[in-house]
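Below, in structure tokens: the form predicted on its own, a single chain.
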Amino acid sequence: MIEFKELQVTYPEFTLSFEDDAFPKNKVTFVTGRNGVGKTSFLKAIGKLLPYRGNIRYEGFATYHFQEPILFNRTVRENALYPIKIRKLDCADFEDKLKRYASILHIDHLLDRQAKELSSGEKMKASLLRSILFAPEIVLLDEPTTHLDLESIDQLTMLIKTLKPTTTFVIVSHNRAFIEALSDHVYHIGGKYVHR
């Protein structure tokens, strides 16, 4: 579970107050509102990559997946492995998960392609393949969408179907067809919240 209390972003300009709510363990939970009004923000806040005031509680690790993908100048497969060396892991003990969730989404035939020259629907698929391929407990998703066409982001549903029996999601989406086929829990962030 998140769970997160008086929980605010400030910027020079203004500052982002968010409602008080817990989110479900294992479950996908969609934050929605308009553009502007926080929702990147509160992303990063639940992720550790801004600074906070309030009270944001959970167990495990979440990870931040950004709306425009991030890669190394190396292979999809040595992108996808990156956080598993650096946390010292055997690489090895991955191979399966890394084989099947690329199947999932349709690159495993791009493994050892060079990211960057692929196209930009395969560069999301495989900078979503390198934030989930090392199991972390809570996967925060901006606008994961962005990028894919309507097979894609079947392929992209069917990942998040497959992780969520041991993987709580977080995903900012305006895509209805997404939302409809993935949601346990909405929430809404309203400019209301937004004290310039």
The other form holds:
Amino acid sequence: MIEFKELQVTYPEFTLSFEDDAFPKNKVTFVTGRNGVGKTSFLKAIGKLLPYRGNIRYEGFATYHFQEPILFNRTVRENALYPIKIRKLDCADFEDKLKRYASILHIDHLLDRQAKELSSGEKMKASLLRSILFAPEIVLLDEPTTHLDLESIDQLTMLIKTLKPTTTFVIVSHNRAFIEALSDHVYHIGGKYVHR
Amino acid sequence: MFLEGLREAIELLLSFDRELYGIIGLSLFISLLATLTAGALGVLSGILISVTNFRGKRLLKKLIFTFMGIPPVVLGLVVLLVLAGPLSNMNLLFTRTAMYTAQTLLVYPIITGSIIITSEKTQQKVLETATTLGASRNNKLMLLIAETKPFILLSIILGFSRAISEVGAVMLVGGNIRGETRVMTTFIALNTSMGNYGASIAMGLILLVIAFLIHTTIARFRSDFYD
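Just the form predicted on its own so far, so send over the form predicted together with its partner chain.
Complete assembly follows, chain above in first position.
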């Protein structure tokens, strides 16, 4: 479960305030709201990438996936295994999972390709693969359907369904079909600004 | 006059004149040593400055960027005043050590500044991504070095290019002493002023070949990076 109370993110010109809520464990929560209400700031605060005021509580590691992800200058496989390597885990133990998830996303034929050679949709999938392979307890996805065609969105939906029993997802998205296919809980940000 | 100079230059090069090749060797040696020293210090400090937040960081960066464009003759003057003043008892003025020092100081801000610019601008998202994947400070430092590798090589090559072609600073602190501190650029300056165009053209040709090799290498790294 992800619990937060009196959560605020402060910028030089304004402060964003978020209503208290608790997101269920091993479920998919969608964060919705108009452009500019602070969905990305909220997600980054949950991922502890932004300074915030208030309380955020959860167990385990939360990884944040950028809307415009960056792949490192190496192969797709090496990118996906990077979080495994820095945790000093045995990469061989993750090989089956790597192939399975890559196959769901239809990028299994790209594993040994240099990341810089991929299209933007393929880059998005490779980056998603890197974010989930090391089995973080919480995955925060910021508009993951950007750059993906309809077929690829279905593949991503399938992947999230596969991982849901052991992973809590918090997803910012405007894609109605994607939300309807996966949503267990919706957190709507109305845009409560406190201007300085 | 040019054709006559060119003929003289080819003859001189083919004669394998000991003094001429000694000057070439000394130029390459000092420039290489200065670039390697400045490169080691510049890469390390450039990456550290870009990943660390501290008081006075903006001022330090401004100073480094300013020194990236310092006229070599001004730097040479500063080094000369220091070696002739506070450090005069070390007897370093008009020595190869003085030339090495001046070139290192000249190249250091070029390498450091380039590394800071590329690390901060291009690699900001790489560091943020690494943070989201749970990377430690050391992991991020290693990742940044790996990701900036083409830029590191590029900035070192640029530094060497600046060192080998520099004349003002080495002339001031080295004194252009025959057999001791005479390098390719000061050789050209002296021979041109004496009207020995053949010797100047010969040395100029070698410098051009070196410049060509440097820029061919740069072009290769640039295409590697922008692929």
